[in-house]
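Presented below, as structure tokens, is a lone chain in the form predicted alone.
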Amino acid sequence: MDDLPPGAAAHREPGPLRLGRHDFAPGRLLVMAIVNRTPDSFYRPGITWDEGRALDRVGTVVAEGADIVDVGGVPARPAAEVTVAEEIRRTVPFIEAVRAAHPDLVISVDTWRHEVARAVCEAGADLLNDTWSGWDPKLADVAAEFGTGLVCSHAGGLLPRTRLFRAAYTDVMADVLERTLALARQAEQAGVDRDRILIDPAHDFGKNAWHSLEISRRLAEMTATGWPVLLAVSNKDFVGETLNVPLEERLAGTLAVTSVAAWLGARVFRAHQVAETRQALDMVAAIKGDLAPARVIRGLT
């Protein structure tokens, strides 16, 4: 390993993705449904702030084909401070309720803080979705201790819940690869099961629209590393800016990016609109030959 060029040790052969009780084969495309336990989230703020409505949302997305539910207690955008205690209050009882209602469901939690990570793992979480690029290095230790999965992302050096200002890269994909592969290697060294680690280019985090478009176009460079790639583009600003459409009109653009990323080898897709995302992914899988059509009658009778 020491004779390999820098970063090469972080590459791996594609294998199963092990989350919770499940082993997902490399050809399986997974939908990660978003359930925000916040009153001020980016998309449809407050729609699942009430716990009863949030639990109903979980039941709905599971019926629509979600493989994973991603629970968030803090919005990514700058806003009022959410303390560790408050983030735990928003997420832990809800995770316990979801686990009781859906024993086999993969539960992910969007957090960057190890104190929260410990509490949600104790409550039954299977995956820690760190969108802030290893800001808290103890997060990997918690994932290793509890045997949970970990998402290693690229945020361009941003502090949690801050906005980018004139981000510039000599080569944005090279920067993405350097950071995510380094985090994946560090997580594995900390004891996280390599089959439970994902990498995420984190569109729009520390990036402008040009950067997000470029990493979408070059996503095959990430999937070629062998690490499972998570795509989180649902209704994001780069889609709205590219198409000049408001937040509520970004589904078509989101599905376009999703389909391209699926074709290029991404494996997990974080989404607000689950049914539409599931159909888009199933269509791509069928075109690739990884999924048979649900039924075929045309031209056979």
Second form
Amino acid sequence: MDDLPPGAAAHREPGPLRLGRHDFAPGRLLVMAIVNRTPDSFYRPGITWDEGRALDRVGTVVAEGADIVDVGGVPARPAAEVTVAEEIRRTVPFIEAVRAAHPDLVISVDTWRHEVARAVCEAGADLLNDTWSGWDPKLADVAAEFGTGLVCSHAGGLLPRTRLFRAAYTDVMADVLERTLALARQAEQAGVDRDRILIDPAHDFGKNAWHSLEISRRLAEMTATGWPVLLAVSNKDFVGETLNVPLEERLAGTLAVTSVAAWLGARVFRAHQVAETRQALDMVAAIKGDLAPARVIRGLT
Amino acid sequence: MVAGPGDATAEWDPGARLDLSAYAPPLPSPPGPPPARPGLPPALGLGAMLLDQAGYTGRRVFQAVDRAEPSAACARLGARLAAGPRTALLAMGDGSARRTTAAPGYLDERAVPFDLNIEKAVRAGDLTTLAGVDPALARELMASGRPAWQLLAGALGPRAATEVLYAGAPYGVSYLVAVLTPAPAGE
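Rather than the form predicted alone that you just supplied, could I have the structure of the form predicted in complex with its partner chain?
Expanding to the full complex; the earlier chain stays at the top.
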């Protein structure tokens, strides 16, 4: 390691985000559609457990405006163990099928294990979405070797698939910045293309609802670093607790956080409800002046 | 005295109060001067809040006990307390946080029997069971109150008259509320 203090060289000029064959300019707001290859994820469990249905889902989300699909073989929440072999079995054949059907689609894989990462990269994955904050340091080496992207997240020191119990922060955003920027710098040093690195504050991971609201409120501090920010808030508990609504009633809250984050400069949005997220983001992009309205008739004709 | 788990075994400023700023970033501040920092660890802070709510204005001692403090050291702290002037002790400590799949620590099959064993012992006035709780097991089951229970057992000795006011596990975390009174000499 060099002798720079953590985070010292962490800021960068905003630039294109390169994923797969694509270069996405800083003003582009990207939807990352969630396609879980699990029987037991928290939102609509098992909906894409069947591979045929999962492939159909990919076609649907692409038509709805997804730029990226995020394939996960292990639920984040604590539950039955999923071995490396099983995670590979759930994800690799599916990724090969998605790649064959959608040659240009950006394929992200939600994993924290380098053995799985290697297998999915060989199968055509473009991005490794490491929700568990560099728990396996070899993950960055795999991203470097295959030229794929990497998400550097903050999990508040949690082990994979555990939940927080009274996590405490003197300054939650400072902690998020320190961790994610250190990981980004390590990834760059490991040889990952800096234009393929994202940072993610990881709402609800090692954070209570107050913490998740605070990182939402202060997201500009993350986007100011110049690193592309991934926002993963879809239907999460902090939305449910804030509004006191069950899982199936969190879309409005999710879109509110999405819109605020887009306004504050986040660039990639992980979502269950793709069409609604696409619309919310297009609206924000139009307000910002980054996207022209689809048509302007009112008062002009 | 209020005793409960903390980062280190230490006494806190008797004027200190609960500080939740690390858990709940402040929204609008309540009227009055801002609380002194650093505030008490949550276990002691909640004890302070209970004293305030009860209208207690007497002398306070806040004793944090290191989460990893060995059982014997906890008992010694309690015994030293008991040897001093007459004192009321608020021993603040949770049971297991691994009671259900929705619990903070997910389900550990050992958690419910562990908590029930504690509850049964407290109901029976048997404090040797509290004194004998295995710190390693308590840590695995996320029963963070273990040091406070063992300080309590050290203060009261093997037997006490007990009254359990509450025993439950909302959100998969076990809580037991009880009043313990020293056993009369010779009993």
